[in-house]
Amino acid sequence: MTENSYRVAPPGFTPDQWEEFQEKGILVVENAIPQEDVERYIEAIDRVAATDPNYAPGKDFRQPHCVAADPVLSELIDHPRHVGYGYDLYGELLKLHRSDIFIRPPDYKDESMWHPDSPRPTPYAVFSMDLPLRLCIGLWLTALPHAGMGNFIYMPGSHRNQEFEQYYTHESVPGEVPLVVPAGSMTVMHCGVWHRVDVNHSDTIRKNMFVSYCPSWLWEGDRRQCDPQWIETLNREQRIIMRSFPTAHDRTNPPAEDVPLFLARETGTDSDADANFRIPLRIRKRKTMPEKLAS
């Protein structure tokens, strides 16, 4: 494969994101998704709670590993609109980690406790105390134009402490933030951020979806190994970013034909200008953004 074949890295954090993702732990992207893309995934999510015998109308309904339940959301595996951010921090070693759908019906009492999205006796931020080690993409599908409609609500900031005096209750916070956007947005937030979800007092059917990522010796949450019948539907990125490995050892050492996963965005080659080029391509050292931005 020549040079010319591979991407070149999405768009991902601007250096005033990265300065509001630092402080508050997630960035709110308005009107991100267009309308028609909005349209196209709650008509996939509709297809595929219509086909799962476990969802009923009027009640609540999430589907894990949701790429590979219909061909038009497994584009949100390597979206341009979104991957650049996880690239930005995993780099090569990029992997999807779980993908969730959310249908919260009209009188959803959630039960959805203050919690960060990591292991909870020993979290994340014990290993990782600057860099989230999931990062979550929240596509917000449906109008959240006030509080009480199933909203999403997070504590900013609150990424930088393992405790919580609420933990494991569904009271309100001073300070919490209920997500109220119009359909369309988008949210990037460090899984270390405490949140919950609210009660659905509306008459409006809140969908959205969420796609996570992980370096990829991280294990997955939502599956062990993907359908080879599936992976064989993907593109190369997308295939490589699903990591669906057949031994633990590639997980640290991917193979080579699967780098680079992207070219550089600045300059649209598959190294690092200081590289060592002695050293072969696959275990070749390349910089996170982070790291760019620290030397």
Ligand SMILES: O=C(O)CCC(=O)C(=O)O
Contents of the next structure:
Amino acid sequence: MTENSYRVAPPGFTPDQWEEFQEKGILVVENAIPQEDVERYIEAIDRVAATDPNYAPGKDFRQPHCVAADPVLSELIDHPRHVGYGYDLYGELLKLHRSDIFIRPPDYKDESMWHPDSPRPTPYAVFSMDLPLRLCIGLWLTALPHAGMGNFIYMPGSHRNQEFEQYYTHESVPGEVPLVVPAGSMTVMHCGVWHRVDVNHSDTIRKNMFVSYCPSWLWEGDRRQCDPQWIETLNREQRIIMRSFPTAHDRTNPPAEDVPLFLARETGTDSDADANFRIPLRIRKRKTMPEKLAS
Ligand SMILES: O=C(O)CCC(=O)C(=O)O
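Got the form predicted alone; could you also share the form predicted together with the named molecule?
Expanding to the full complex; the earlier chain stays at the top.
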């Protein structure tokens, strides 16, 4: 494969977004998803739910590893609308950590209490204070014009705290923000942001998806290995980002054919300008976006 046949990394954080993300731990991008995609994703969610023996209409539903559950959802693995945010943080070792469908029906009682994303007893922040080791993209497919609709509720700036007085309660906290957004909005969230889920007193069924990314050496959150036949259906970047490896060693040392994942956005090349070109591409260091900003 020649360099030209690799894809350039899709856009990620703008400088303003990166500043806001560092301050609040979350970005809310309204109208990020076109209406036709909102409709396609809702149809796919409904197809997946309809064939799941655990789904009952009117009941709460969560489907992990949803990118493998329907071909329309597989496109979320490397979707240019959001994959660049993950690539900015995890660079050439980007991996899809987990993907979930959520259906929060009327009368949903906030089972999801205040928490940051796992792990909890020894959070990732113990090791990585500034950069999240998980980045969660939220795709909000139902209009949420007010609170009390099973909204996602978060505490801006809380990604800097490993303790939270209301942890594992449903208590309302001064400063909390219920996500009130039009259908087709996207969130980009640091895994350390404390959040909970609101009750749903409306007659609207809230449907959304989470697609999370991490470095490839971190354990994936919703699978061990992927079905090889499903992997065959994916494009090159999707296959790489799923990181479905036969050996644990591959997690830290991906095979040569998986490098580069993407070409650099700024230069269209597979290496940093100041790289050590004596080193084989497979193991040549490449900077992530925060490293580039710092250098
Ligand atoms: O249903 C939701 O909005 C979020 C669920 C949740 O808190 C989580 O998966 O960590």
